[in-house]
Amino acid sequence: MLSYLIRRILYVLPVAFGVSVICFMLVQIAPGDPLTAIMPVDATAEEQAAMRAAYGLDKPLPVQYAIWIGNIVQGDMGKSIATGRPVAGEVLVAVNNSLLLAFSASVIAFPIGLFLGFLAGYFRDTLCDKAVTAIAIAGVSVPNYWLGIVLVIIFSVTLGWLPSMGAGPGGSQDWHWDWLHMRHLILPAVTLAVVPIGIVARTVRALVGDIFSMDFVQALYAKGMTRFDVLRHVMRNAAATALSVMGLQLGYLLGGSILIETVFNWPGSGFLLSNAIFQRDLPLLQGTILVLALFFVFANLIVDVLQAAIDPRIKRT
């Protein structure tokens, strides 16, 4: 088990650093200067110069990339430019709403999934399959955005039951687990939650029901035991290819929330990483990029490290 982890760490360094180089070359080749959001415009020459300076934007590509990698691995990830507060700072704050809200979402989603997916896979091809595969869909297909707009219209704007938006009356800076701040989660949490909800429950359905056809189950049944004993080994070979889609869901809620955060307000990654793309904040656009994407790469380590002990098959691979 140790050489496997060594191993799937050193498959990771190299991962991580071509997600470094790509999210520096996307956001440098995107159109437009980011300097224009807060030059002056009747700015000289010399300003300019003096401004792009200041931000290292005058040195070649290569160049900018060492720096801002070295300052990366110090901890610095240099100052918004919109703002001028430190991009770490911002970063941090931002990430921790967003994993406050994933986590949220993924209580909500994952149990749910799981339990429509074995439940369909179970009784493949009756009428509680074809239910729980409308209900899977239907998650799947509806843009999350309109169904958190939709959400709020009922239960924030005709009942007044939960609030429209915001982390919280003191902010996310005032977090605390009690109702009075809870309730400003569950709507968006709940939108989020809707497709890791219809993805997971496919994935196991599909999954549970191909178990089902082997041979080994019919072996099983042969050798006297129970319903409940079969369906405990058809689990257990289903978890790592279900971990396996719960892993790649997880990221998607950290790092897929952008709309729902700007519906909700919720002042999280996504809701940062929006606003540095409209007002083209380049410092601020990079860091985030990167910590999402690197957020990424390393639950997928503990996925495929949480897999190998599940099944050990995996480690001979």
Given for the second form:
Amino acid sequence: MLSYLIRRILYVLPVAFGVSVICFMLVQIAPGDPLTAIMPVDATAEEQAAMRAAYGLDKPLPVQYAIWIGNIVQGDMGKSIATGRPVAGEVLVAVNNSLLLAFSASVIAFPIGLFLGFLAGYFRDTLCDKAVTAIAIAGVSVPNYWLGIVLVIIFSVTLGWLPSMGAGPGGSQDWHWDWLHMRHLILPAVTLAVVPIGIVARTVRALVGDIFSMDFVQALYAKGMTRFDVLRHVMRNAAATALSVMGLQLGYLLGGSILIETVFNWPGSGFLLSNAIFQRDLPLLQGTILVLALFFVFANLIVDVLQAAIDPRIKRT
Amino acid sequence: MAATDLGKFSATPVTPGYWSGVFARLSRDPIAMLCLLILLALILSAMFAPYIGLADPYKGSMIKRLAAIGTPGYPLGSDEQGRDMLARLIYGGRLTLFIGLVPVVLAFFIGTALGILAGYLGGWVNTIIMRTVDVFFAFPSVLLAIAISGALGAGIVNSLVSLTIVFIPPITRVAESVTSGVRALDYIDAARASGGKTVTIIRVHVVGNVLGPIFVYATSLTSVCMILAAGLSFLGIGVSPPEPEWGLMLNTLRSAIYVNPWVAALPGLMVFITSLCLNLLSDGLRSAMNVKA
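To test you: the structure above is the form predicted alone. What is the structure of the form predicted in complex with the partner chain?
Once more the chain from above appears, this time first in line as the rest of the complex follows.
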């Protein structure tokens, strides 16, 4: 186990390095000079050169990267061009809000997805299986930003039950676990949960169906085990794969909530990201994406380790 | 009898090819056929939009803004600038379908090529290609598409570029794993032992055997690509106004949900229908080609 753990962590390092290189390159592929956003229009060539030197933009790319990554390791992600505030602080607050949304969506999605998938896999080729498959297909096909708008039309505009925007009353930014704030969470979390419900249900259905057709299940029945006890064995076999799918989905929820956060004006990382894009605030864009991607890498690492912990077959490969 | 005449009496029985079998099985799948019909209708109406007697999708009318569905002259209502929704939805299919399908096609060719190279050659070629792919896998696809599009700026070409980059890594990964599976088979060894060159072996023996599964996998990505393409425009980093495009229309109509909510929801419904049909058709193709997920 320990050697697997070490190998897996060592494997993450080059990936994290690659991720940081891609985030660094984002600013390089952006058209236009990054200085034009902050320099006055009538700046002389000398002033521009001085500014360039001050930001280290006159150095070769690898050196610029080394300076950039060195600062990030020390927690300095630069300053936002639009607000002048440190990027790290803004990203932290926003990612916190996104995590809240992603976890809430998982709490809704995973139990429902697991239950539906199990039901369909157990009652293969019945009406129940067909219904679940239809739900799952609809779930993975729906553009969730549109679903969010439809839910707002139904529950906010028509029925007036739930608020359609923000994370608290009066555009409040501080989260509290009370009904006034939580009712703001319901619509975005449900919207975000639909796609993972479809994916988890689909995967678990196929998984459970495959396991039920394995020889050892026949053997268990043959030795006189009850259906319920057989089900326990099947669940144990399915657990590792189901877990990895759910872990991956949690990561996707964090990175994929951008569109949903825009629909609901949720003050999370996606909201920050779209602001950064429209104000051409490249340091903010870079910092947000780096943090989200590293979160995703980290989530994958934890899933892999947990998977190995519950399924001894994985360590050998 | 002359030797040339003998050719007419070939002893080989005429067996239907692999693809005709696939199409025969697919045509017996009612759901897949229905989806294929809907998709064809969408594509054809988008292609021939100027010739089927639609209203001008760019011509607005200040007094006829946000007409309800069924208003005379506006079968599907009108948008926030009084433009005919039916015309805009059909014209909108042009850009959305284009940006939603082309990246997967491009990524299919590039990813397949990279994957076959990595899977067949192995060694350091494999290491370089697959470790690069791993890095791109560290980004959720939505995040990567938005990051690249956001950095490049709005525009159709930039959307195509960013979505193509998003779909190359997953296709490469599948192509590599299928190819290394085929690479281990005996007939490849036989071909190499009989002196076949690498290029020839890949062209003759590998490509035909790996293309099926990769193709099925690529079709399963089209629905995600469609949703992402419309999503980029919805965020304002894809197609620019006043072009009709489903995601962009959904965005500009958001302010209308208090006036005429169901008209505002129509462009998203188009994305949903298209992506649903793409998914169901891909599932049908998967079982018709007997490819395991």
